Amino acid sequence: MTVAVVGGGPAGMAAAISAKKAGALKVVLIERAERLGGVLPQCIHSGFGLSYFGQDLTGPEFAELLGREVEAIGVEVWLQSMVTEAYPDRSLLISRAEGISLLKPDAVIFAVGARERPRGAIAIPGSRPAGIYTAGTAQYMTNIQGYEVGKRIFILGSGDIGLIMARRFTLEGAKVEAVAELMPFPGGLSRNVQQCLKDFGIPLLLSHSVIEVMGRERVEAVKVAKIENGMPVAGTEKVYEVDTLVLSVGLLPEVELLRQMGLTILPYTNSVTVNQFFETEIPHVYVVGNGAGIWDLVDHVVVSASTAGAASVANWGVERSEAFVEPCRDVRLVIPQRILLGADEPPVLWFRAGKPLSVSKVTLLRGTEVLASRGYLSLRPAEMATFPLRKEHYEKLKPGDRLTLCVSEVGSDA
């Protein structure tokens, strides 16, 4: 059989390797850039690979190890090739240097990743001067192109890329005035808050946002205020004289090709529904990595992709009866949203809490019936947590079951 993997980042490479190891005769890895790796080559900081490779690696090192395995195992790589159309029968229209071609594999794995929210998505008032960048663009310009994006920088949003770039800008000699976060808690991992902000004396302004950008040709200043109930609090405004505004305000899964195939986009993940093997509503079409929902660690991304790669071969012709899972009560997202019944192993549910929680209880419900529960010492929105089902719980599920995954702090009335 032939498996096509769309996207050559860490998820795509891991899926291709796994599919080949599972016995696919031909695996085609399609990447629109001139190299594999996705954004990893621009992520020159360490912290990658701790669980997947058992090593503390930089992004380029992580990509290099995966790339070597892709080559060694015999995956066919198409670089500078772009899927322009995707059809419900799994056919892919691909633009390559050699021309336009049509590929119809037995299984398709979409590992197309996510894009950053731009300024237009958050509607900051003010002028439109030069000097406003998304964090990923600033990272690429700094680490790959060697440009200085600014000398006095303000960062809006405390996502992990923004936190890491606060440290990077400082090491490059720029002055990071502060990081503002709309929510009352950080958006990035605790270790990045400590290592990238606190260790460098960079202020983190929680429940704050930029309410105006000032400057004509270039950013000259930003006005920042405390936010309550979605509105600036009068008297809390402060102007920071900066020449650069960097936005780290979240990621959105790339779903255009998935829409073309007729898949439904969920509002709370901005992506499609998948089962525990990351298979969509269309049989033998899979979505992995940040295309399925935003993950916290690349190591988790490659685990999801490896699961899909193996399943794209092993699950061919499997009968499909399913239960369905939705988040509720302080659970922001859950993956998978569908549970394929009758698999050899019970599934693991990945979820994010909607707010920081201390000692908590997570419960899987069927209506009001408690199917399974599990305690957690703490939960943070920035970190994916797992809820593994035991075999006895998995075997209780019936086709068509509508399940909810809920969390509440121990001792709370919620």
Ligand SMILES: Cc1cc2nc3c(=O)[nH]c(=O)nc-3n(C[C@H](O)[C@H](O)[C@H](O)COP(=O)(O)OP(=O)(O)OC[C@H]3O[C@@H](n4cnc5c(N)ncnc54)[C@H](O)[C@@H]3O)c2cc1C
Second form
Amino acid sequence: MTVAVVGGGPAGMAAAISAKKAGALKVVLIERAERLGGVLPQCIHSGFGLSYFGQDLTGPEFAELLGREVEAIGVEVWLQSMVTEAYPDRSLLISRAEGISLLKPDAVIFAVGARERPRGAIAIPGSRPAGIYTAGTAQYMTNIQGYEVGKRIFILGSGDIGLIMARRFTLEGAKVEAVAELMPFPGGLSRNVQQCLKDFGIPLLLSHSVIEVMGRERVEAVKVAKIENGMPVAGTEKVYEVDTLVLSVGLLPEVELLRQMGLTILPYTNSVTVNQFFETEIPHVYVVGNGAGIWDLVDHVVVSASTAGAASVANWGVERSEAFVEPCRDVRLVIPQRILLGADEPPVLWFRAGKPLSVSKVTLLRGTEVLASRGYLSLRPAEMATFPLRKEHYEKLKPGDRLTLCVSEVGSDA
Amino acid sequence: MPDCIELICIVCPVGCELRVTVQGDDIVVAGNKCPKGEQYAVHEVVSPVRFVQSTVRLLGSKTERRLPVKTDKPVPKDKVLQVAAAIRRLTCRVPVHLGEVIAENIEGLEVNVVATKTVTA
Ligand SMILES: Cc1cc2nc3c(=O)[nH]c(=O)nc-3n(C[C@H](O)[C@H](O)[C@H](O)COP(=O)(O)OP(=O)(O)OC[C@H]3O[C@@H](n4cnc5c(N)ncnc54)[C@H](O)[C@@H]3O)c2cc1C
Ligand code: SF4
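Hand over the structure of the form predicted together with the ligand; the form predicted alone is what we had up.
Full assembly next; the chain just shown is listed first.
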């Protein structure tokens, strides 16, 4: 049997390795760039691989080690090969140096990653001078191309990439004036707030945003204000003289190929629905990594992608019955959204809280009936949390059940 | 006046917000949900250290202009910017392998700078 994996980032590499390990005769890993790794080569900071490799690695190291596994296990790697079209019958149109080819594998795993929300997605009045970059672009310019992005920098958005870049710019000798975040809590992981901002005394302005960009040819300054109920608060405006504005406003899963296959996109993950094996509504078509929803850590990406890789060679039969899960209240997203019944192992639900919560109880409900619940010491929107379902609870699920995953704060920090 | 320092504990994902008060030799930690937080805070106040990651100029490669590098040991936190500036002045030539030492004993701190990527051509 042949498994095709589209996208050679960490998710694609992990899926390919595990498909091969699970006994797939032929695994083809299709990557449009000249090398494997996805976004990892530009993430030169550490924080990768703590659970997968048991060491704290940088992005390039993680990519290289995973790449060695891909090679050692005998995955067929096609570089500079881009899947340009995908059809509902699983066939793929691939554009390669040798020409265009059509491949119809027994299973397809999409691991195409995410793209940054474009600059236009946030409306800031003012002119459109040079010197405005998305954080990922700024990271690429700094770490891969070796350009100096700016000397005095303001960062809008406190997602992890923005925080990482605040430190990176500082180490490169630039001055980061401040980071503004519209929400009342940081978008990125606590460790990044501490080690990328606090370490260098870079202020984090919560509930603040850039309300105007000044400068004609190049950014000269940005006007920042406190935001309440979506409106700038009069008297809180402050002008920062900077030559560069960096936007760290989040990632969106790459879903073009999935859409071409006729799959529907969910509003809250911005991707398609999957079951616990990351299979879409089309049998033997899987989606993993940032293409399935934005993950926090590469280790989680790799674990989930490995699940799909192993599942891609299994035969689930044609008679499938499923239950459905939706997020509710302060849960922002849950993966999977469909639970295949009758599998050997009970599923793990991954979820993100909608706001920072201290001691909390997360409950899986069927209507008003509590099926399962677990306690958490704290939950943060920046982190993916897991809700492993116990076997006895899994066995209680019936075909067509509609479940909701809810969280409520239990209260005191005690 | 005792010094009060605010820190986020990074030992585990709970991320407790710690308040550390230093009065002479006394270090008092509050806000930690477990003893590890206290250890972390004391360490952070007495002798904080950080690994440094950056890039250096790479010569002789057809595909790469920069080589990612890191310190093989953590350096004192107050030396991070100095080490980063020293790394900015380094250059390296292909071939270079993951883990290879690019510069020894950087800034006399008994810490080496090593490559975090293999580039052979
Ligand atoms: C700036 C930044 C900093 C991060 N920092 C950390 C961190 O400190 N710690 C951590 O654990 N995680 C971190 N992450 C997260 C981690 O890097 C991502 O979760 C992970 O890279 C997602 O992997 P992926 O394989 O889904 O996507 P990607 O890495 O984006 O890979 C997708 C791949 O698919 C290829 N592709 C796309 N479309 C096609 C097509 N049609 N045909 C062929 N190939 C295609 C792309 O070229 C790319 O190589 C960071 C992410 C970013 C962006
Ligand atoms: S104090 Fe303990 S519980 Fe809190 S973040 Fe640190 S290690 Fe975790």
